[in-house]
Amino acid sequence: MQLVEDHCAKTGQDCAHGRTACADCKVRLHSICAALEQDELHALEALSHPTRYGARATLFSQDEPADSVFNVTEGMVRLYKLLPDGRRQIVGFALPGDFLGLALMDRFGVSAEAVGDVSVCRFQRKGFAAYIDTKPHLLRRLHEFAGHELSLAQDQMVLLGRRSAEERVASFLVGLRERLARIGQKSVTLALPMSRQDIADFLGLTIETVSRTMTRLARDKAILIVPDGVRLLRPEHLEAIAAR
């Protein structure tokens, strides 16, 4: 799996020592640097290394000193915790626009990997820190974030403890079609570039569970499984499971 520094070389972009420019960047007004002005973008630029990452590469591991932090640019990373018996848990999916690795700890509490091809914005932690340190704007922008994730967070507890196989997986479809909303990514039709297993993994579900409920949904007519995803017929009904 190729880890590939040059992404300029990728994009046909024409950037200076190997850099994709901040202001050219898709995903900049979804992702914490949209509180930048323009002048201040060349200072973060030069911090940043654009590195891609090919399906299954792993941008960090759970326990490994946390000296990085990654701004998701393209494509979807998968967050999981590996259990003390060797079991997976995955606690989320990282889409762009979205940072990792901002948690206050010495080391990561999770190990990220890409789904499929990911390009991130990859900054040493201890310069990063210290260019926040002179931006408070870029602080607060930071901690509506981290609120955000906190939200995130607390409706998987309730989602792992208290509902359905059908409101799982109801949830997970239409909390999905939300987050790529928001960045942009308008669609009925939802692209899961993640495995059976992966969604398993993150609703605490087994493999088989999700494939029932995909296709009961889908005989329901509230769905429709294509290849790589699915159709979203009856979006207002799946909200309903979802707010049970």
The other form holds:
Protein chains: 2
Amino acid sequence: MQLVEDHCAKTGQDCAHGRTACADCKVRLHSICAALEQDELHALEALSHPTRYGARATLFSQDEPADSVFNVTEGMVRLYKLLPDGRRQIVGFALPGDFLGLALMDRFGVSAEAVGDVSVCRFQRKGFAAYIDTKPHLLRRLHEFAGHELSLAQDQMVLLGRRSAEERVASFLVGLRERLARIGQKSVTLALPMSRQDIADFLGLTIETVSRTMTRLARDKAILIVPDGVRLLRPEHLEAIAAR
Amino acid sequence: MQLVEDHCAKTGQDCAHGRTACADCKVRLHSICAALEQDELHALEALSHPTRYGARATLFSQDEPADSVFNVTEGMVRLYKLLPDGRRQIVGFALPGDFLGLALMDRFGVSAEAVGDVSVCRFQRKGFAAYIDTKPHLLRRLHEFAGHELSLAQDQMVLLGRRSAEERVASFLVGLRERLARIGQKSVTLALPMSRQDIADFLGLTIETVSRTMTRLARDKAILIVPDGVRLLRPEHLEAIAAR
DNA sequence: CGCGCCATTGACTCTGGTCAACGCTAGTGG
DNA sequence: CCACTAGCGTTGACCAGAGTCAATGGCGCG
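Please give the other form, namely the form predicted in complex with the DNA, since only the form predicted on its own has been shown so far.
Everything in the complex follows now, all chains and molecules, and the chain you saw is the first one.
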């Protein structure tokens, strides 16, 4: 962990000293790192700056030069775009294993904020890009991730363009459960660390409509609203509403 | 062009015999092919199946195995997703230079139809993927394209989630003009080969709302509606409405 | 000439937005 | 320990932007 501490000292970031090494990383197999051999993992680890962010901290902002890219290891990140008048559209919630900045472009196209406490592996973009150029299969992996992101984005376009409020909320809950299940957090009780406003800005609705719709789903015994989350009582019913 | 003819015979596709070679390709510099050296271009050309599609022809359908990938060289392609009940969301219009199937996934996530007559370079996905594995800079180029696609998708999410009908239409017109300008078709008169229904399904509106909104913009002298297109009389006004 | 398709326009409806009140909980300070 | 406050979520009443339904117009094609 020598290098990690060096990085922390150099960058002045709030690093996670004593963090487990990549070899023990809980999300490695769900992240781009799954494409790496033992020695490559070490090489990448040498480039990584493990970093923690408190709730509501900004990881980066739209249009700002993209000096870093990030591998989320813990927590949830909201990705959003703002219109000049302040309207906000959340384009996604990043979960452990997700990669931020995978377009590798000069500037960030979105802003990113920690929802709750968040841990990431941060990389200098230039160094990361240089490393990638020596490891085509890592670029291939990154490209797979981009393809997956694009697919999620297209699903979200359908949701925003063509679905009713109830369909949006049901689809959101079912979709989040699926994503959590894929990274090993299977559960009928879904934690919703983000605010109602976040959900509304993700679904293209208002906070009131989200609230009313969840209340209606709860009244119909499809979900049970619990503190900071919901229990999916009839997931199959939600899937039917979501119509996927 | 021997190979092309062989391919045509083998596949039974409606190929463009006598098509210009890649070296003369008008959209090469706007396509992934711009990343290629002379010899690489020849190698890729050997893998390509130049193909033409008539208006409303299907290039591929959602969930179908992705045997081919495509480089659009001429015309416009609509990319869409359908909900089980028939609601449609168009997730994009592909223009010359655009690449279809860049996720390189096993199955297509969207359906693709020719709007008018369309020419493409088609590739067997497996052969294309194999070639790419030998040319990391081509994968890099493909990844850049994916990043750009993702960025467009995120802009569209903002449009669908947070913009009014008038903003959507103005944004659509301005955005299409920009894309055409980037591939060398600068003009204040914008061809709209797609139907009103297509525009509506792209913007998350109904055909009536698109029609009314365009009529209002025309009444305000911001645009002039001409057969199969519009003339942008006050592009700066449209940009102001689009609020970008 | 007549048919069919697409676009436009009008009248009316309705889903979801707006505005406002209220309640619950956590944090603060007396 | 409890009053007070701030922030978030819920609920209600009302409103408006976009959808629905229907009629009409224009154009291309047989």
